[in-house]
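Given next, in structure tokens, is a single chain: the form predicted alone.
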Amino acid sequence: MIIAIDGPAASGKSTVAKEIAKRLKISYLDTGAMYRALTWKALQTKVDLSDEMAFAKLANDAKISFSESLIDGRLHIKTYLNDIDVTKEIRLPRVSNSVSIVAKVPAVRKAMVKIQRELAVGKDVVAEGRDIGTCVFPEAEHKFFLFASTEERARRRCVELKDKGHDIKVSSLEKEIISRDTIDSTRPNSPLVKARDAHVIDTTEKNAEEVIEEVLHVIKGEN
């Protein structure tokens, strides 16, 4: 069984997907972390952000893997790039500011989709990202599209970053989110769009538990 959860940045995808995976006791796949890992590598090696051929080589040479663990009842995921733990590094603001540029490169998306499909072979998986239900797993049994207002998403991201010790203004995050939305939704290859058969959830005024319960009701076929 594949459960696809798509949506823009800070719409609640990761929180919901992790909890669904934990409660259903199935695997969790954060496709966004894969693009972030490549972006981090590009920034570390000072790759020109306009050099699509260099990005393609990085993607084709990349070995990306994940590990899962339960800590205090919460599912924690570590991301590895070429066997190096980059879990914390890929969430840095400088990575967030550049990931959409890397993710729109066709060769990068092709390489990442191949890896994503390989990671799901023979497993029940909750996969979250921006093109899961439309491109990566178009035949997924359950599809969801989460969204929220720009203001709310910026507020959430601000809280998240401050908890990690980063001092950043909500206004700056709003501009970043609008920019990412534009790049992600207008790229010609696998844009951020809602799958026709996706269940849509506006998370603006809902807490995580409310969204999780709605997703579970749909999966279980409850009214």
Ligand code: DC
The other form holds:
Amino acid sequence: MIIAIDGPAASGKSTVAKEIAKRLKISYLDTGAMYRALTWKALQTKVDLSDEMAFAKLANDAKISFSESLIDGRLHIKTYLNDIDVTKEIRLPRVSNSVSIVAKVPAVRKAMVKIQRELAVGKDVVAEGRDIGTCVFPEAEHKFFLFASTEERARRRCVELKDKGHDIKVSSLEKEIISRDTIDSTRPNSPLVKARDAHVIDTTEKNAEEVIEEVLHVIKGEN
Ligand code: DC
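The structure above corresponds to the form predicted alone; please give the structure of the form predicted together with the ligand next.
Below, the chain from earlier opens the complete complex, with every other chain and molecule after it.
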């Protein structure tokens, strides 16, 4: 079984997808982390952000893997690029600010989608991203599209980053989110768009548990 959870930046996908994976005892796939890992590498190696050929090479040479552990009842995921743990680095603001540039390159997407499909072979998976229900797993049994107001998403990101020791203004997070949404949803290659058969949830005024319950109701066919 594949459960696809798509939506714009900070719409609550990760929190919900991880908890669904935990409760249903299935695998979790964070596809955004893969684009972030490549972006981190591009920044590390000082690849010019307009050099699409270099991104393509990076993507084709990349080995991306994940490990999962339960800590205090919560699912924690580590992301590895070529066996290096990049879990913390990929959440840095400089990565967030550039990731959409890397993710819109067709050769990068092709390489990442191939890995995403391989990672799901023979497994039950909840996968989150932008194009899961439309492109990566169009045959997914369950598709969800989460969204929330820009203000609320920026506020959530701000709290999340504060917890990790980064003090970034809500206004600059709002700008970053709007810029990413624009690039992600206007790129020609598998843009962020709701799948026709997705169940849409506006998370603006809902807490995580309410969204999780709604997702579980739909999966169990109780709606
Ligand atoms: O979900 P996230 O914020 O970690 O994703 C980071 C970026 O990666 C996002 O701005 C666009 C890109 N992305 C994508 O293009 N396709 C996906 N399936 C997942 C993420």
